[in-house]
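Shown here is one chain on its own, the form predicted alone, set out as structure tokens.
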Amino acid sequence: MSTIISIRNLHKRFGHLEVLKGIDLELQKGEVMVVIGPSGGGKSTMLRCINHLEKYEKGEIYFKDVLLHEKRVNMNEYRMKMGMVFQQFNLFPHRTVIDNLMLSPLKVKKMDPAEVKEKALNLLKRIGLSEKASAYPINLSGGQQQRVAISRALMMDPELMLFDEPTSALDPELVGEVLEVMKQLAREGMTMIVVTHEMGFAREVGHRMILIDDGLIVEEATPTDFFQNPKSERTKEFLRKVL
């Protein structure tokens, strides 16, 4: 296996306040990792970091071998091989789904309109999101929107996707829509880092879990460790309040 992402020793401050205080990470091609944790506790800011959404103070991230902090690197380039999903849809409101599939592969990457518009519908064909094309995003459930998104950020052919929180906005019933996608992609070989706090998920799809609490990784395991055999109190106590 070949490393995707490699985190040393990241910090990360807000004014006084330090989220996170020395993150250290592998992630595998192919591999699929589940990151649960409190609130506050760092997850998303590592995930933001990762693609330079969020300046860190301190630490390094490679993808693949490449330092991304450094001057001579085209972070924008970088950012269309990282597919990120957010906790909100962030869909254009006032662009139909086509055209919010197709936006960046027509400005970004310049790539032909006919192409692109042929990718966009089967995309949406494999999500069951077909007769939605001419929609617009108000128009759709959360967990249509949510669908559309992750389809927009596969429309980059992307090597790694970042998922936020991706059901936490949703209304329970529709939960399950969205990580049928995030099944399907993983199943497919896409590499992922996926917060959230969705277990089921996390036990049946993930190859590794980590356990984020005030900056630091307090646990690091497979799912049937994490869950069965956890090693530290915290991790005990976090799956106690969780399952």
The other form holds:
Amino acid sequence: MSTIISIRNLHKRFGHLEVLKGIDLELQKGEVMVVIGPSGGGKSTMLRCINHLEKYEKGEIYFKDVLLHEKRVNMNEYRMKMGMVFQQFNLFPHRTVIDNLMLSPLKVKKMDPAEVKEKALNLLKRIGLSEKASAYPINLSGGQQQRVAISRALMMDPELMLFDEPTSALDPELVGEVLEVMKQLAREGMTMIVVTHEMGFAREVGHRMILIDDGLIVEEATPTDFFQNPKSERTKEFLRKVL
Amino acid sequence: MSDIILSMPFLLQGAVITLQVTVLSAVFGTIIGTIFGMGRLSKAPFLRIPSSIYIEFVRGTPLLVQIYIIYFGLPSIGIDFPPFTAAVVALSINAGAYTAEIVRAGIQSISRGQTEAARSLGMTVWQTMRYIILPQAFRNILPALGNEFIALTKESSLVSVIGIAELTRQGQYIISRTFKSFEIYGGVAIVYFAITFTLAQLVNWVEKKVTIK
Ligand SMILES: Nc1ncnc2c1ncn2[C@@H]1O[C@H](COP(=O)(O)OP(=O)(O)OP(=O)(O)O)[C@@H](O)[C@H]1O
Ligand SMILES: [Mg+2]
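For comparison with the form predicted alone, produce the structure of the form predicted together with the partner chain.
In what comes next, the whole complex appears, and the chain from above leads the way.
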């Protein structure tokens, strides 16, 4: 097994508020890590630090063996390798579905348009949205938008996918279709960090679970152990609330 | 009435100059405004501070004085524009400052999630601006830009003071010969209105055209 992400002693503050208080984490290739924890605990902040949407003042994050915050590292190159899916989808509303998928491969990777288009159409087919290729995001349901957003990230051939509560903004009846795409991805061996409260997903495809509370990882275990014999009091309390 | 009709060809000649000055200034003003609008939002002080100074200074001083500075003032430091160029330079600088504020508001109206999604796909700051933020911002600010261009059309009458034979100046010529102030200025006003009204319709049409359905 090879390590894709390792985080050492990560600290992050917003002004006076210390949000991450020393996170240590290793993620292996092919691993699906599920992150849970109470609101405000720092889950999103941790994800956003990993792909450097957020700066941090202390600690190290390595992608494979590259220390990401070093000056000589071109972070744009590494962000491509880490697809990110947001709670609010964040599709580009002024672009059609297929253009959402094609934009970055064309402009950032300067790939061949015909090749990009074929790839985009294939991905849309896989998520069952071929007929929406030329629709604008506004005309899609939330579930469809999120599936498109996942495909858009996959267009860059990422080595790792970061999901920040991808189903939290969806109507309950639309959650399933998005989780299905994510499970499929997990089964194909994609390395994933998923912040979610969907415990079924965690049980079904998760390899490891962590609970982040108040800026620290308070529990780290396989899903089975996590649910059956949590060690920390805070985990027990959290599980009582969500289950 | 007949004076108005007889003077119409001359007024229309003036209107053509007015349109030339206005369109050129609108184009340059939009370019300047986009650059300084982004500049004002920059994290880098060496971009942000000069942008703010330019915008605030221009908005805080009369256009007439700005025209005087460009046409009468600059030659004393060796920059001597012909009248038409001076007119376009002054109006562009003026429009640029107002447009910069419109562009800034437009950029700020786009949610942070858009930037984050673009950056997470590997786009640089500049690619994000160009492909994601600005296209959406311009859609949102189209009505405000339209108003700015209409204001610019009207304010272009001030360049008559440096001898540009635009609409207002042409009116003054005709009056100096016919002494029919009311009729001729009335005609001038009607021509301005025809231009601004057409412009407003044009903006409406473009707005409908770019609305995502
Ligand atoms: N840009 C910001 N500026 C200031 N404070 C912030 C910012 N982003 C997050 N915070 C604060 O940092 C803390 C952690 O936020 P974060 O979004 O990481 O939590 P979370 O675990 O993802 O919570 P949730 O389950 O609600 O999404 C919160 O107190 C939040 O208010
Ligand atoms: Mg969050």
